[in-house]
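Below sits a lone chain in structure tokens, taken as the form predicted on its own.
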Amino acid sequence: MNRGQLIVFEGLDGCGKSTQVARLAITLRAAGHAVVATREPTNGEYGQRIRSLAKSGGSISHAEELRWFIEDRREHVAEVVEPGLSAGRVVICDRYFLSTVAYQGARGADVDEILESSEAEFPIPDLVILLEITPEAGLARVHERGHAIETHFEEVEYLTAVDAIFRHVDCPYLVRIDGSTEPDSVESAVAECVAARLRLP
């Protein structure tokens, strides 16, 4: 059986990742592909800690926060990502290790070290689609949807630093798409990208 393919959506809060993950999954399934749609942080032990921290606005050391993300990813890869790829499925993930690079890098962690260690330990994506949007526009979308702002992660100054790292990252598997346009336009751009890079669907 051929190994599956890993597609990751990255970007700031409000960029439309979740919407595009769902739309791409529908498109690929309609074309006959077996798809696993997943996300990070997960609903596992460490993922729940991260989500609770985000909602509460609490504080832990940056080193401990980074450890939570890595442990959550280890569980995610072992239980979801790797089994899906081994079974020949297309795994579509809402956030992966480039989010850790950008968000933890904005807290002062070593960006290059996180990227290097992540690529060494975890499956490297076949394609990462980075949906680009300004921090202000992203947070405005979060407000419009009626979602509570997660003060631990969703502050303009912090997200500006995150955005700067996202814009600096340069990986052969990374493609940038304007996420500020209407969802249908983004979906079309995503479909073109997936077809060109991975010959899907």
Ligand code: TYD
Given for the second form:
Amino acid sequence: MNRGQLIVFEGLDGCGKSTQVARLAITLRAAGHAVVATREPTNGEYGQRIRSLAKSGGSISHAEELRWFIEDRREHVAEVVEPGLSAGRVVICDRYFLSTVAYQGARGADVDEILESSEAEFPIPDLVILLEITPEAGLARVHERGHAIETHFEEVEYLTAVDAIFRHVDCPYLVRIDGSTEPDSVESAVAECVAARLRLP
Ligand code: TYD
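Okay, that one was the form predicted on its own. Can I see the form predicted together with the named molecule too?
Full assembly next; the chain just shown is listed first.
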């Protein structure tokens, strides 16, 4: 059995990842591929802790936050990502370790260290599609969806720092696509990119 392939979508909140994950899963399934569509943070123990903390507006130390995201990923890789790849499936993941690099990096964690240790521990993606959008445009979309994210200064400021890391990070498996256009045109760009970069039988 050939090993499957790992496609990751990354980007700021509101960049359109979830829509594109769903659309690519439909396209690849229609083409006969076995697809696992998944996301981080997960609904596992640490993922639930992360979500309920976000909902309650509570806070933990930056070190603890980083640990929760990594523990969540460990569980996710062991239970979903690795089994999917071993079974020859195309695993499409909404966020993965570059989110930790950018979001926890923007909280002051060492960007190079997170990237290096993540690449050493977790399966390296075959392709990461980074959907680029400005923090302001992303937050505007999040608000349209009715999500309760504050647009106070710190929020824009934090996402601007996250964005700066996403814009500078450089990995051979990373491709940038403009996420500010209509979902249909992003979908076409994603399909082109997947066809060009991956060998899907
Ligand atoms: P998100 O994809 O926005 O999930 P949802 O909209 O379904 O709640 O992820 C939630 C937040 O978690 C998002 O603001 C980015 C953040 N995050 C990190 O800070 N580090 C990480 O490693 C991951 C995976 C996410």
